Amino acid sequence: MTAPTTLGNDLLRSAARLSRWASRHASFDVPFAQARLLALLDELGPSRVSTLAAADHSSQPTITTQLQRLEASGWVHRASDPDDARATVISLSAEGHAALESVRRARLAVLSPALDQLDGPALDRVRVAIDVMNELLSAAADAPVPHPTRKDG
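May I see the structure of the chain on its own, in the form predicted in complex with the DNA?
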């Protein structure tokens, strides 16, 4: 039972490093977290603030702030939810979609030199990596950790 002990740490460390490296080297016109939110909106479609917060694993005020920035850039639109006047439905604008695409290109460009050198089997390994992380995220989300942040009693 020695393996799993370092495995989780190694995985998180590698993921964090790759992520950090990419965010440092890609020449964004869009800040990192805002790009993440654009991607989420693209994936989910028009969504409420609280839905976005949950999906992004961040707090509602964080999303509110980010949305204000996105809106100031003209990347998202807001509309009242006809079923609930308290709620706001956020959707990606055409400009937002374009911004997201530019981010994707920038990220791709930064990783391409490395990816281009890979052959078929190596690309398969990359796919495994993606799948593994997604699966772990789903599994982790399903089974919330015993002691998240609170110490309760």
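Numbering follows the first chain given and starts at 1. Note that this is a predicted model, so its numbers are computed, not measured. We call the rigid core the largest set of C-alpha positions that still match within 1.5 Å between the two forms. First, how it differs from the form predicted on its own.
- Fitting C-alpha atoms of each rigid part between these two forms shows the smaller part swung round by 20° relative to the larger.
Next up, can you give the form predicted on its own of this protein, since the form predicted in complex with the DNA came first?
We keep it simple here and write out only the one chain, dropping partners and molecules.
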């Protein structure tokens, strides 16, 4: 493996492990799959089911089932798509934002004791790492991303 490949794999693995660890140890009432979909809606904004399915690498029926659960909880709204009256867009409701924030607070609560154990220089490195990750996300958002392992492209 090349150095950038190894570095990229290490970065993705560490970020995913930290996220899974926080979710596994946190106590929240929102099922994880629904919390993930709430976070996706928060990131993407109002979206069609097909957009959410593609972004989550899920089928439309799977996303539709999850959205029905979110809707039953009052966490999302459906509205006509302004670009196509035959379609609908899904958006977070105020209750959905609140549910997502409760999940985020619970995950932070389990991570905070570990952060509290870090000294000043280590916290500075964490801040720098966050800045670099945000730069990577911005650069990735601007670059076309091939999906060589996906069947649709």
